[in-house]
Amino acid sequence: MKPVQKISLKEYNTFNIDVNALYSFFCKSEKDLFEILKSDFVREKKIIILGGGSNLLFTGDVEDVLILMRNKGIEIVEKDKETVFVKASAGEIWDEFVDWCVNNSYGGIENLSLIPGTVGASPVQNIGAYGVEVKDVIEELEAVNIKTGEKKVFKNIECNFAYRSSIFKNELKKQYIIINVTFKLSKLSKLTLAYGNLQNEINKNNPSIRDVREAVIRIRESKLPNPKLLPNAGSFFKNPIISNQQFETLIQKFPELVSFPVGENKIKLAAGQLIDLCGFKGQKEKGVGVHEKQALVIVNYDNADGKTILKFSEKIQQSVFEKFNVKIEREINVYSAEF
C-alpha cells in the first residue's frame, strides 16, 4: 500500500483544526494494517493512529505516518441465556455500535450513548458516562505490535484500566494498534440509573435499555454542543481526584463544591464546577471559548488553531490551580511535532 500524501485533517478531527498530514493510510482491514506495518516506507517511522478524531487536538502538521482506522465488522462470538459476547472492529463508529447493541437487546453500554469516536479508541481512553465505564463490559481486545507486526490478545485485567486511562495510554502508548474489541453484554435488564438525573429523565417504571439510551441522548444533547455545529472534543479535562485531607480544607472555603468519594481516602471533584467558579463558563477569546452550558467543553468558535486552543486550556488550568490548589489534567490528547 502507498500513502496518500498531504491531506487536510480538518474533516477528520472534531475541533476542525486545519492541519496537513504528510503521509496517510486508510486502513480498511487487518490485511491492510499488516501490509502497512511491513512496508519499507513505514519501517522506522513514527506512527499516529486516528479513529474518529474526537479526542485529539492538533497543534501542527502531522509529519509522522498517520493511520486512519476504518475497518468494519460486528459479530457475535458466543452467547447463552444471559450473556452475549460481541466482537466489533476498531473502525466501527462507537455510537452506531451502541445503537446496534440496543436494537438487539444487548445491554451494558446504553449509558455510553452519543459518545463520539470509534470502538478502537474506547478502551484506550476507558470512556465513561452516567455511572458506566467501558472497562465494565470489555472482555478482551486484539492489538498489533507496531514494531513486530505480531497480534496479541489483551484480557480485561491486562489493560490496566483506570479513570479515563489504560495501559495503551501509558505503558504501551504508541506500541500497539487495537484492531477489535470483544464486549461481554447482558441479555437481561441490568440497568445503571443512579448517576445524575438519569432516573428522573426516564421517569417511568421498568425502563428498557432503549429508554436509557434515549434519555442519555436527550441529556447529552441538552448540555453538550454538537461538534458538527460547534467544533469541540467533548470533555477537555478530567475530574480531579484529591485526598480527603485536601478536600476537608477546600470544603471549608468552598462549601458549594460537588464531590464524589472514590476508594479509600480519595474524593473526586467536578472539574466543570471548578472551571465555572473561576469565571470561564461562556467566556471567549481569540476564536476559542468555554461552552455556555458545560464548562468542561472548550469550543473552537472561529477557526482557532490548535496552539491557540492549547494556550487557552492552560490558562484555565492555571486559574483553577491558583484558586483551589487543584490540578486538572487534560482528558484529550495533544499532537505536536514533539508528541
Ligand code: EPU
Given for the second form:
Amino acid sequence: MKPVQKISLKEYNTFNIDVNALYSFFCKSEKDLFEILKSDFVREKKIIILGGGSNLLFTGDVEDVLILMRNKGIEIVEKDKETVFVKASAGEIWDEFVDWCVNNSYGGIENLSLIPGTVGASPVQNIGAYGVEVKDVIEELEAVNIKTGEKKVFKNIECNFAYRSSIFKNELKKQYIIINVTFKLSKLSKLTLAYGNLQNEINKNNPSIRDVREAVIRIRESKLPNPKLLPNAGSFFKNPIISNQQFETLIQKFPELVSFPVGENKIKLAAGQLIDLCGFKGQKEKGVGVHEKQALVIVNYDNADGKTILKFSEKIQQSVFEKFNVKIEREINVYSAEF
Ligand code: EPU
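Requested next: the structure of the form predicted in complex with the ligand (the form predicted alone having been shown above).
Below is the whole assembly, all chains and molecules, this chain first.
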C-alpha cells in the first residue's frame, strides 16, 4: 500500500482544524494494517492513529505517518439467554454501533448514545456519560503492536481502565493499534437511570433501552453543540478529582460547588461548573470560545487554528487554578509535530 500524499485534515477532525497530513493511509481491514506496518515506507517512522478525530486538537501539520482506521464489521461471537458478546471493528462509527445494539435489544451502551468517534477509540479514553463508562461492558479487545506487527488480546482487566483513561493513554501510549472490541451486552433490560435528570427526561414506567437512547440524545442535543454545526471536541477538560481535605476547605468558600464522591477519600468536581464560575461561559475571542450551555466545551467558532485554541484553553486552566486552586487537565489530546 502507498500513502496518500498531503491531504487537508479539516474534515477528519471535529474541531475542523485545517492542517495537512503529509502521508496518510486509509486502513479498511486488518490485512491493510499488517501491510501498512510492514511496508518499507512506514517502518522506523512515527505513526499517529486517527479514528473519528473527535478527541484531538491539531496544532500543526502532521509529518508522521497517519493511519485512519476505517475497518468495518459487527459480529455476534457468542450468546446465551441473558448475554450476548458482540465484536465490532475499530472503524465502526460509535453511535451507529450503539443504534445497532439498541435495534437488536442488546443493552449496556444506550447511555453512551450520540458520543462522536469510533469504536476503536472508545476504550482509549474510556468514554462515559450518564452513569455508564464503556469499561463496564468491554469484555476484551484486540490490538496490533506497532513495532512487531503482532496481534494481542487485552482482557478488560489488562486495559487498566479508569475515569477517562486506560493503558493505551499511559504505559502503552502509541505502542498498539486497536483493531476490534468485544462487548458483553445484556438481553435483559437492566437500565442505568440514576444520573442527573435522565429518569425525569424519560418520565415513563418500564422504559425500554430505545427510550433511554432517545432521552440521552434529547439531553445531549439540548446541551452540547453539534460538531457539524459548531466545531468542537466534546469535553475539553476532565472533571478534576481532589482529596476530601481540599474539598472541605473549598466548599466553605464556594458552597455552591457540585461534587461526587470517588471511592473513600476523593471527590470529583464538575470542571464545567468551575469554568462557568470563572465567567467563561459564552465568552469568545479570536474565533474561539466557551459554549454558552456547557462550559466544558470549547468551540471553534470562526476558523481559529489549533495553537489559538490551545492558548485559550490554557487561559481557562490558569483562571480556574487562581480562583479554586484546582488544576483541570485536558481530556483531549493535542497533536503537535513534537508530539
Ligand atoms: N455545570 C455547570 N456549568 C456548566 C456545566 C456544568 O454548572 O457550564 C454543572 C451542572 O449543572 C452539573 C454538573 O456541572 O451540576 C455536571 O454537569 P453535566 O451533567 O453536564 O456533566 P459534566 O460533568 O459537565 C460529564 C462528561 C460528559 C458527559 C456528561 C454526562 C466529563 C469530562 N464529561 O460532563 O462527557 O456527557 O458528564 O454524563 O466527564 C465528553 O466526554 O466529551 C462529554 C461530553
